[in-house]
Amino acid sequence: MYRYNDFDRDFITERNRQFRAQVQRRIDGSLTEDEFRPLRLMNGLYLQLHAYMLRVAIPYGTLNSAKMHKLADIADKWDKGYGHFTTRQNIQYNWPKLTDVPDILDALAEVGMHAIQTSGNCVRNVTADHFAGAAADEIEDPRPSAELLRQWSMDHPEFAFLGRKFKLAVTGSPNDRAVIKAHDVGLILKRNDAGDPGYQVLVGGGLGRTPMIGKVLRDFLPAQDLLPYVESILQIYNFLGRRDNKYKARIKITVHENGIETIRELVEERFKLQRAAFGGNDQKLLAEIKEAFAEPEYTSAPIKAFLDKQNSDAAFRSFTDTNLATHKNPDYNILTISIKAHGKTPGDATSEQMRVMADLAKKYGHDELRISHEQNVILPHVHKGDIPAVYDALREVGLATANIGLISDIIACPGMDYCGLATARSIPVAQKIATRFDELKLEHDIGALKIKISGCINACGHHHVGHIGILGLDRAGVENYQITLGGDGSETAVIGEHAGPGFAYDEIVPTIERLIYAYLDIRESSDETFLQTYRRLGAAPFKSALYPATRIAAE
């Protein structure tokens, strides 16, 4: 994991001091709050619907016992006891007071944590596979490539007030779990005929109100390259990109009018000029930040526990069945704490969970947690002969609920709980779904399924690529639900079919139980996913399912 050093505390310490003096002249008026928002912004501050909202950034969502202690920490000193983990690999406080933040964020520094660009038309915090460093289908590890950008972004003073956001992603496996085809530009890291390693760069990915999948913009960059590649991106993108619409800012929108050919002949020829700029002193510094991702050293260990608790606890061997995953270390297992249990807020964690999982950390898992985009918790490194204690603690604290993947692991934005830009509630929504499923005692039957919900147009919830996507709009003041069908946020990524007309706040629950009892009538087996199902027969019988005659003859 990397850890600061001087300068890095000292830019942070700096960058604080500066801003604790810009929110004291906001409380004494000498500040507007029209001058004082790209302030706030460029600091992680957000004026939501009740109150300010500070998001904290963890960059490609790695952190370990002493950071999560800290989050908690601030939890309960300056807001209400909990954090909010975000699909950018994120924390949220939804509470601060404004003459608490300078103090918030000297805590954060304690630590190593910034809120930096974690908002503002800028690069934003650089997000990675969660299970990075672990994964058994991982070609290599993609967070030093993520650290790597990120130092290479963090205020850089060309790239600090783009038409609009810009989000990064890297993966290292071919089996996508950072969604890469829905950012602005997606690394994959990858090898060549030779054996080199490099990266497939697509470019011009986005979800919001006009989703697109990226486009590959260089099927094989050499590892070498990637800073100043990136950067000829960025400054191709700076140059062209709208700056007359907001809407038509990013740069899925600048691909969409160009071609992809055009931007693709325009970076190339801007990259021959930054190629030669870097002179491979980013290379130097690559190489120092690999050594601070080193593995573990691995313990060997009996798994007898292991095995005999799979054999005589039903609910833990449910707990296995869908929250651990293959680690490269046959010994091991990657273990995914749901913030999920049914009927909670999605990606919710109190600061005593958050002190349960750092300590677990700290105890069982080499001291490193990670955040993914999915709102859950992550031990990247358990071995199996401690993973029945890490169940028990978990069950302690309301964290052993044996869903991911499955149709309560939802994923959903804040909604207008909180969010001003919201125009219907998600959080409620997914609270009933969950509640709803767990009372039919269904979702082990129904099997992977993957519902994400947004309460606007900007589709934080990233419906756009669930197998069921929902959208909350406003109607003529009346919240109305659109469904979204066969998205897919992975390696086969596709935007989701609109099914058709919307449904009421109270209709929401039932339409969605129609159309999961539809599919498990219609699949071919119990092996047979929705997502499957649903490209095998296309959108006919579920939107059946969805409208019955009745209502479409009435619509």
Contents of the next structure:
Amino acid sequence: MYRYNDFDRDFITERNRQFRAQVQRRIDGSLTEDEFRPLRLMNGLYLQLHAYMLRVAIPYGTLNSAKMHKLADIADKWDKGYGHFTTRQNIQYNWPKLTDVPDILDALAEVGMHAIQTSGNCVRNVTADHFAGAAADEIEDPRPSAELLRQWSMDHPEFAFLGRKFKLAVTGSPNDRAVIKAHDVGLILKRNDAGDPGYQVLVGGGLGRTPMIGKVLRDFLPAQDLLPYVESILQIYNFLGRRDNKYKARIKITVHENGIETIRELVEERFKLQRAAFGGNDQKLLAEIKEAFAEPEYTSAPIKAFLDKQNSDAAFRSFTDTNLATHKNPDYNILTISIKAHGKTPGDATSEQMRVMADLAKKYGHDELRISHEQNVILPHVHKGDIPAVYDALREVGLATANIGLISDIIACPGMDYCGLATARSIPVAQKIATRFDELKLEHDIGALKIKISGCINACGHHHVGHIGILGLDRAGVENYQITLGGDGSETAVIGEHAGPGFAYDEIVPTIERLIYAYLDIRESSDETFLQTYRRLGAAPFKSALYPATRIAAE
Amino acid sequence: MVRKFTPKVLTANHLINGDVIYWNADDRWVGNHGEALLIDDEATANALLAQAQSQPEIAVGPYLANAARGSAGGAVPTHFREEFRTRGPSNYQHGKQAEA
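Complement to the form predicted on its own: the form predicted together with the partner chain:
Let's see the whole complex now, leading with the same chain.
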């Protein structure tokens, strides 16, 4: 894991000192709210529906036990004993007091963390595959690239006031677990025919009110050209991007309106100049960064306890079926801890749960944790022989739910329970769906299925790329939920199709139930997933389930 | 045609703790929607809003929200967003509803 050097520490210390003074000036009346708002947003502090919210950056979702412990301590000391993990691999505190935030930021700085650039029209927290450095299918670890981008984009003066926010994501695997194609710039590490490392560069992806899948800007960018090329993209966007209408200000609109060929031509032209300006220092820095991401020292130990428990404990067997992924070391697994216990708030972890996860990472996980954009926590390196002990410890604190990738593993944005922008609630919808399908004892039979829920058109809950997407809206003063079908956030990304008229809050669970029973009826076999069935048969049978004849006739 | 004025309450978030606050009949900010002053005319509403905007040391983002007279006599919200603001999150009780 990358550790802060003196430069990083001095920078954060100075920024925190500045923010403490800004808070003081706001309270003593020297700054108006209009003057203060951009300053607090630059430090991740929002004012939401019921309280302030502090969004803390977790670069590419990577934590160690010390950082996770600090997050737990902050939750206890200055919040309500929990934190909310987000679809940007960050954590949000929903109840801090303005006067406490400078102290919270100082506490974060003690472990090399901050809340800078988690808001505002700048380059946001760089995200990455949460299985980075561990996945069996990985070609190259994306974390050094993500860290290089983080350092380059941090307080970059040219990009501090973009037309709109700008999100970067990196993966090193052909199987996309990081929604790469829904980012302003998505980077896929690959090798060319000669075996040289590089990136496929995608541009103009994004969700929100105008969802778009990213387009290939460069099929192969040599690894050493990363920063000058990304900088060229940002420069062209900064120059060409619209500032007359915030809803048309993201780079996806710039690409759409100008055409990918024009954008490519302009970026390549700019890149010729930028490339010469970098002079190789970025590559020296990257080499240093790579050292920080050396593989852990894997241990060799018996795995008999793991196999025995699989054979004797059905609940453990179920957990290993859903929550383990293949590690590049065959004696290890990637272990995903579900922060989606049935009926609980997706992404919310108590301080006690955070401490247990931190301690397990320290004892059994080479001191590494990851936050996924799917709002779960990952122990990326767990020896198979240790998995029974990890499972038992997780069970003690309600963290052993065996539902990863299943219908109750729902992404839900904070929605109108917290967010000032939301037009409807999303969390209670997720809670009710998860509870209902747990009651039906159907979710393992249903198999792989991604439901994603957003409480407004900004789509923080990624509903456009849910196999089933749910969008909460305000229709004439009443919560109403639209459904999209067939979305996909993986390497075969596609925007879901809007199914038709929306449903009232109380109708949404029975509606999803009808949809699922229809799928179970028409799938070819239990191996055919919801998405596969949808792709084979199209929307028609699913729409029939959503809108039975009686309802259509009544309209 | 003159549009009929819909009764309002004056609301904001508190500068220090972010809490939802309402303006009451005693010219004070309170936390309970039921104690809010139900404003029946537009001129008073605009005057109180302007006054709140001149109190940046207490109120952040003041605005007028639609409301009605409830059966108990106090003001009640008429839109679900404002209703949530009176209580706190609905996923579990840990906002204002837990402090009551």
